[in-house]
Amino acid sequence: MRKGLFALAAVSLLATGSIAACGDDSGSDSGSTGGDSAAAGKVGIILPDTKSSQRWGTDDPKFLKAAFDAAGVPVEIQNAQGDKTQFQTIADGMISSGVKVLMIVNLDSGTGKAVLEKAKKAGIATIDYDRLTLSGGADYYVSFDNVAVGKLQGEGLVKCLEEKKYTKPVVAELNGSPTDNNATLFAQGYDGVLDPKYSDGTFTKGPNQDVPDWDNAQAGTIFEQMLTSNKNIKGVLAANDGLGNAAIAVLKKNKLNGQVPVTGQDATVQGLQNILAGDQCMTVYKAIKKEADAAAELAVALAKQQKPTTATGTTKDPESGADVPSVLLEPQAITKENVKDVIADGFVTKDAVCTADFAKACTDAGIS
């Protein structure tokens, strides 16, 4: 997907400026005004907060950018910081300000659905980024194969349970935020894997829990009264890294981590050193930037009033029954034996991960 000139122009982009706001009101354009980009709209696009992953505040706006600035489209990212006043005040400002797509990662559905419809109403294009807003009529929806994300989960916390050896093991499962779609959807995939280990007693279902907002504080307080009733839980689905480095710094406070598999996804780097400390089972990871390319790519078409040819498959609406015109992208489980392809694709740096204390693990795990 046009990879090379993707790479180039963030590179000399880099060289020269910053990258658009994040995390802030003030919002930034970029693109150039040369050859048939002068008749593309602006992209406005709106991402969810900095606190329930590391991608939000580095990752997505990082490649989103680089990716409209290689197709010399003009775009403003922002981020509300988990605040939902915040979202529509920068969701009616990007509206008012004429741009041509608008591309949002709901904190809910409600403000999502009151956002999209405000930009239907002005004629804008709408795309639902990594998370379907439910019944909000998006045009468009670009994201991973959600349960399929969960069934990878699923699937890894059964075999390192059976790597252990352990008798019917009690499994908690954390939940992500019950507001986010993605996290249904990811528990359908997971739950599809235990939930008959459940039923003919190879596993003990153990105590399953949301945790609102994705909020890694809240999900070391709830694994925390998890364990403190029931002292036998031998595995955890958590939900993400997050969740799941809450739910070890747990166990590490009753010296039981490395004993507990406990899962994960995003593949951030503090989940990944957790696989290499033995703590942490496995992750998920999903290529942000192909996401981010994909989703720019559809954005950009849009934008030059060009009819999208990348979104060949469909998504239900779970809520309206609408079925979504989508790009599904294929996630990859990552355990101990892989992480290195996580470092190869470029997502996290060797540096960033193999730091002092993990540098022999890394040496183990075949990153050179």
Contents of the next structure:
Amino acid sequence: MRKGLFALAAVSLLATGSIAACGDDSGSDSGSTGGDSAAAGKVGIILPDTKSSQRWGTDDPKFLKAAFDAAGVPVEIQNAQGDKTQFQTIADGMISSGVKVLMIVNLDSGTGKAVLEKAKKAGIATIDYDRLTLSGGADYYVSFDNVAVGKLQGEGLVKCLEEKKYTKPVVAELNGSPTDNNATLFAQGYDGVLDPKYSDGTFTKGPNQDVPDWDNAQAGTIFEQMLTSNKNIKGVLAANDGLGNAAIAVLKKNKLNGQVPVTGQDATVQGLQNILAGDQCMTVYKAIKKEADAAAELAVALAKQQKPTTATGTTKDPESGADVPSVLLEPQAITKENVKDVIADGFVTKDAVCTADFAKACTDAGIS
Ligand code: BGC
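Now that we've seen the form predicted on its own, could you pull up the form predicted in complex with beta-D-glucopyranose?
Whole complex next, starting from this chain.
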């Protein structure tokens, strides 16, 4: 029996040996004190753009870099600036430079999948960061529970509209990019809350549109048209702070800001200020540091050719049916009452949020 097991282990060691660089076992667990000293390969990370949300240009690169620096693992972080060709060019460069792990936030599943497949062919481990690449076959996925994000948005809007005491308020929906699987999940979450309200007549279903590429400028144009054709809009489910701010700008022009609750996501400085000003109902705080740390933890193990042990579950790819080992974190709803939590968590600073125009609102909200 023992002998049999031994033989099996030897065969599998040989097998991993024969595919050299892409074996996923360290092969050195003979009582050593852990693999921290193993030489790590480089990790390549491609972020999507710098316009659809503040996070990609500021927060994610900062927290990701800090996590890899702390682990002493080399990392290259690039941003595709919303350009799918550029995304692929960056990936080609990283693959040929010999990265051991490639982590991506796709611009759409098609180009994401092409990149992941090339990486796999080159024996590179892959991680979908924040957005699942449909049929992409990434080895790991790290994100938030995105249906829960949408649910918090839906519940937040319901609460704000109840406080306004409108009868059968018309609700408009500004969804995220139709090519982002997260946008689908957010909508699943908020429509799960709003649809029953439409059907029982508490709310009236208003215009509902996707915003291509989460483009904030387009969101403004779309919402302007919505409001022109439906002056009675009383609530806006906007899928993130950028789209929410675009709607708020249009509401301001029409002197309707503050009367029409608007939702958001990402706890951006602008979103938090809009909340403090009373123009935005809520946002969703996703602790990007935790997301970056979780992704880095997986990537560091992979870069050291060790098998990661930190995935906490799996996510079913709705297109391929594959179960992708995942880490999914919990989002938090933020209203005026707990803007201070986001500051206390170190995600944004008091100085950034509480500028002169918001000094009083900050004091009123208990931000000291
Ligand atoms: C992310 C959000 C972000 C949006 C636009 C989504 O995939 O989860 O945090 O606001 O993309 O960049």
